[in-house]
Amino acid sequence: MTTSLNQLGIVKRNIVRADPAAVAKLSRFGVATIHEAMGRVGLMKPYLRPVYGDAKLCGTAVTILLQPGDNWMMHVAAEQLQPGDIAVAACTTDSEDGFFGDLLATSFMARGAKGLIIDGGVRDVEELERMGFPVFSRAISAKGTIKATLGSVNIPVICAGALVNPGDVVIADRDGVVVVPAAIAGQVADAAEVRENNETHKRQKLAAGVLGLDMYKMREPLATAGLQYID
């Protein structure tokens, strides 16, 4: 279950969004490399997948808590969307109806937005690869939803199993989805930055025949484990 840390009927207008440098630089990176170098934190539940296959993003969280059902609250998350942004969907209880088709991706695109993250279903997804607008969601549902109940948007969320705040970055591809708080995303970037640097001087390495074993030095310990080989 997906749950706001504040009350409904909210729209906060001005965000502070993570400095565009660090987002630019963090784009270059993976999910997988800025989640190690960021401390093994910040990851979504592993059940947000892309909607087509080669969907990525990189952006600033716009957040937006829904109501089970109901997508009135994606219609007022459009006007507070920015070139850059992504919006990150979350819903006050599970939920997979299609809160979110072309028409949608229409209006966020038309505000320079770069795609969507959402704790729910999402339809109309072979039209959403033609316009090249990334989803990644929980599910992928034709079922509709209605216009009746106020949520929020840009407070604090709780978006698949991750605390998202308004401004944050967040970074998606085939590996899963990550949150970076906007306070440390130039450290992450530099963070992300030093391991692949590193990672690359490794794959160099393995790639010449060094085997793992003795590039991370593990046969002492795991001869110290109790390792035995016989043959």
Second form
Number of protein chains: 6
Amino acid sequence: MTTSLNQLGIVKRNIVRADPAAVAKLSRFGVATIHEAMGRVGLMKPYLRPVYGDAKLCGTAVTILLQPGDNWMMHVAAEQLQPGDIAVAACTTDSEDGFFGDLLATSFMARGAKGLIIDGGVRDVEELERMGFPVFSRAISAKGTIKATLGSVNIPVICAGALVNPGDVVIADRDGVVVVPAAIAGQVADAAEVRENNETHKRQKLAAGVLGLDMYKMREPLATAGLQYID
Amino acid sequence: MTTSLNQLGIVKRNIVRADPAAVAKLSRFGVATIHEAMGRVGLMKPYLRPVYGDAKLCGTAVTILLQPGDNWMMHVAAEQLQPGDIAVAACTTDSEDGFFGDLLATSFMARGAKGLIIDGGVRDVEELERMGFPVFSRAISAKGTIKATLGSVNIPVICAGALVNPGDVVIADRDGVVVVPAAIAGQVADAAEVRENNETHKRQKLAAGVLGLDMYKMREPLATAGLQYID
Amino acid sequence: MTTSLNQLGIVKRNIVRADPAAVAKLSRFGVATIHEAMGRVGLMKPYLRPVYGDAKLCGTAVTILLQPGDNWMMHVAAEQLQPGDIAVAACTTDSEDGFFGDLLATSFMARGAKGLIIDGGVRDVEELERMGFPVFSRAISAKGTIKATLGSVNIPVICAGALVNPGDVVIADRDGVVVVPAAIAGQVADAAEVRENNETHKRQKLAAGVLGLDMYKMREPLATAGLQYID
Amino acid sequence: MTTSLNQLGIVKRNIVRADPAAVAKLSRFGVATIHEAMGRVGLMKPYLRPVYGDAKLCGTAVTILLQPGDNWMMHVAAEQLQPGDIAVAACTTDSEDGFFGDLLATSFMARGAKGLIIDGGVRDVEELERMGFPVFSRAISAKGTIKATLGSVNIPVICAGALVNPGDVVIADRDGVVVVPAAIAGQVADAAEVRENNETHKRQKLAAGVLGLDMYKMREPLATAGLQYID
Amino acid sequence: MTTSLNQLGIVKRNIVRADPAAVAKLSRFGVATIHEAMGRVGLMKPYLRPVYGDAKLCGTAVTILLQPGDNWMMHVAAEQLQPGDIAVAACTTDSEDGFFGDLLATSFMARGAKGLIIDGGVRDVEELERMGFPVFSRAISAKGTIKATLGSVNIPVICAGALVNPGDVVIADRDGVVVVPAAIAGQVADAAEVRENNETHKRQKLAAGVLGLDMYKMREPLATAGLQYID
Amino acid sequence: MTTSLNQLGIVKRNIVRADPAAVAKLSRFGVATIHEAMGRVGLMKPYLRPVYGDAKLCGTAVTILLQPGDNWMMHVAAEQLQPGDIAVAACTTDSEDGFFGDLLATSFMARGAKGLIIDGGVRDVEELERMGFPVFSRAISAKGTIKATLGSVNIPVICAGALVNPGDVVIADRDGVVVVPAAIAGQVADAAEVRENNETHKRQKLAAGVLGLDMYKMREPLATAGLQYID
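Form predicted together with a further copy of the same chain structure, per the form predicted alone context:
Zooming out: every chain and molecule, the one shown earlier first.
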């Protein structure tokens, strides 16, 4: 392998993106469903929030490793973005500075990128909403950054507690952000579909007044565990 | 008393809910007003926030004590919910996992529940908003939970720093969440009404340019306390 | 100077407000732009957030130093507010109580104040939005406060990590809050204008697909720093 | 009952303290053991920490409800302290001010109190250590407090997430703080003893190299749950 | 004045240090006493903690404004340090990186500096303790920093919420950190002495069993405020 | 590869541990030095702290993925521990419960393990110190855990923000925790040695009063960057 985690000063140009059909299929499902379909793994930490209300994302990751207070690699990453990509930016240390604003968003959009996931801060939130460029971040901050130190682009990064390899599928909505490894994207999309179909049926029963206690047959295991009903 | 605080493995079926007339009257007032009317007590910690913008709640508490990462008791609680109830969920330890989503919301709505207050995380936020099921939580997280360990339903719980007994009135709006003990619900509603009427009058005077300094007669106590005006 | 930082029990009546023309000019620019135009200084900490969605502010500071859980000085400050002012409230210690609500907002609006910046909590958020009185705070809390201890009005205060002198210009939007010393308000407004014009040009180039790497001539310094492209 | 949770302006003089024999027996066990012996309930939040290294406490609670930035009730509480008591101080809102220092500690020691648990800040830490007066707090802060607003003494309080009734047993060590209701103190002490004895035996087996997998017979349930060993 | 708050790229060489006699006198008192003697102002936030147990400091401030993840100005500051000085480092944004370790400590000690107060992280904690160089910081972190961007030395800075001018007296102990403006250092030292003497007398009375209720004559104001004793 | 990140329900028995000579050599250096020698990567987040004062660790990782509030996998991991190993425990979600205490420590020591790194809570801190079993954790909590849900042992995990593969070298001291991939352990140890030797020389010069400004030849780049000295 030519790249390793957190190696600095590297830009990988040729990355293997997840199968477009799998990405398209995954885009139909929410983050909670996909996370369950993968076996309850792959979530980023819940401190990542959309910077404006109705942001949603599904695309392939171009990864960025930033240095604290420095957004030089954002510009390097722009050149590596292709239509359908999502920029996923981690930082070598916790930093809430405003690494990204409307100028970079303009550039990323011109490259066809769909949005940004960043374990750091962003600014120009009003313009980002007006442009329709979705961003999920750990903070909103007007604090400017410098361009002085190398990070990397398209190496594996840990973003908000989750490992992201370049080319992985990243899905984000109001429930959070989940990463699907490129190699299993299709399989996870299928499992999400099964789960979703299954949930429609359950939803109907629950709406009709059937209790989860009965639908999931929980009464016996609860009694075995020792649950006591008193009056 | 057959139940005590935090006792595990218990479901109390018959609880005494606050007087419906008192609940109806309390529903006309905001959380800040009610909290003041009770003598500035009864508030949950301000980290509880509505998961969507205009959520509001007023109803009687069905309490739930969860275990970390485990939502088994949510299903047990569903059966105890009656029209007008609000589910109030505490956890034996701090946990931000997604204990609740649209399936449980469907079931709770089918039971007539008005909403959920939870000292933990929830998911399916977009669906919750679409369904119109208000939730106030400490976090939004897609992280799934298991069903393995007993907690309790309808015992006294401490939720976000406030004691809640089953049947108490819970009121929530954009200012936070307040608990009114069932026994004093009517008395608090009356006091809230007095305070609200009183505030209308004050508001008019302040809007007309009268200063609080004069309306509340603060100039003398401020001078006594030693306040100095300089130029 | 007759007032100093953190001195308690003082109200300064005659303060020198920034030049109205400079304030008007600054009101045309966002917080991020102004912060950059000042040389990347003057920002308050990013934990200050608008209590409702589209709040924006630009005006001259009337400063308030509060005691924890005590909003007495808010009433004293009301008398010092003039049209175009923004109340800027700090506290002698971290406190998230609800120091401010719709009654005080009514009074502040009657005085011509434009809004409030507070390193503390506020309540009556729904009413504040309805009234159109913008507030940026560190918390939303219904917790009531007392009126027992002297703070000060119109002394220099440190609010959310930034020094604010009475009369300084305060600008707030969804990106945060920035303070411009009164003495340099015009100069900063001019620099912001230059920056804004410059950004328009850059935005057009980036939208046309020119890369920041080329527009900012970064390729050579990146290579000098050792950046390696691999396939 | 003449007192209720969070009622302000009340001092209850005659409280029923837990049986001294039960307190003495509980003092032999650690917080983790007692918490387990009670069925994993009764813990305060882990943010409470000893202000100096080897602090340990076991005694009966005299409860105090403070107002933010105000330690008036500490002086009221001093008169209610008896030999063997532990002062347990909650606050009506989160506050890290220094509510307690060496003068109050001198007074509390003169009354025979053993220590302090406080969901707030304290100061004079070096003197407290020199005096040998153990304190568990959420913060250390030199910030002084005022004496202006009534709280209460010996009403039920919620301290760091746990309900404490006056007279309950409070045990604190480096693992945290646990509350044992007075009515079950003897029973919990007995259960703790059984558990401790049981642990001694387990400790010997584990030290001899027996695996928990075998000692607790976990291999079969793990296999049933689906655990796979690979090479 | 030729320097102003937060101005970047400046080193002021000639600063006016507080009167050595006042510094010497202040060194006899603790942080809590000095903070009270100044009228309860001047404290840094309580998140600043000593990196090893028994650290104590009293000296004159040489101020440093750092950039995030960059310790270049530490080296610039070393040259400005004189015997008896304390380095006081702020950062333009929140950063917990390790800006300081044993090499810089060696250099600072060689210049006669007494210690460091830093609103950021430090490393080499074991060596710092062995060398006897006291540090109060917001974090301990091994994360290395770069030397790329200008900050300033000996300009007014805001460190952990407190304004520090070069030459001010800084006192730190286990209770926290307090700043005494150079101009009032002697006056504050005198007030601290009076307070300390006064406390000795109070301590003796309290140790003898006199209650604060009686010593401070609180019974009447408590009754006036409405305090009720019940049995 | 037979294992992938976060796969649940798996125990890998045969792992490749780092070269013992490299581990031995790394044990001579501190965390800050090793982190620098690797190019400033590999650190865990600074919230991990030793649970008692002088804890230090260097060994090979046996990795554990826990579920929230569940320590079943700790027992599974015990069997995989060999002399010289360090248990490195991550959790599928943030949890501060007490996953580990003196019984497990007894078992781990009997297996020859040197210590524990855990992104969660532990208890029995006093006993751990007495036993001399070093632990670095995010919290201390007496809260007990259950044994109900499968995690994994010896799969790659993300612990406190750092990727750890089974067999990697983990070094921990008062400055934090760093992970060295097994494949480069020898190379990093050599680089650490060079750095350490180099630092000894620098330390002597700095102790003799040579300024970093001169030793590192910073005066010219500082002037070029625009640093101004004023009087």
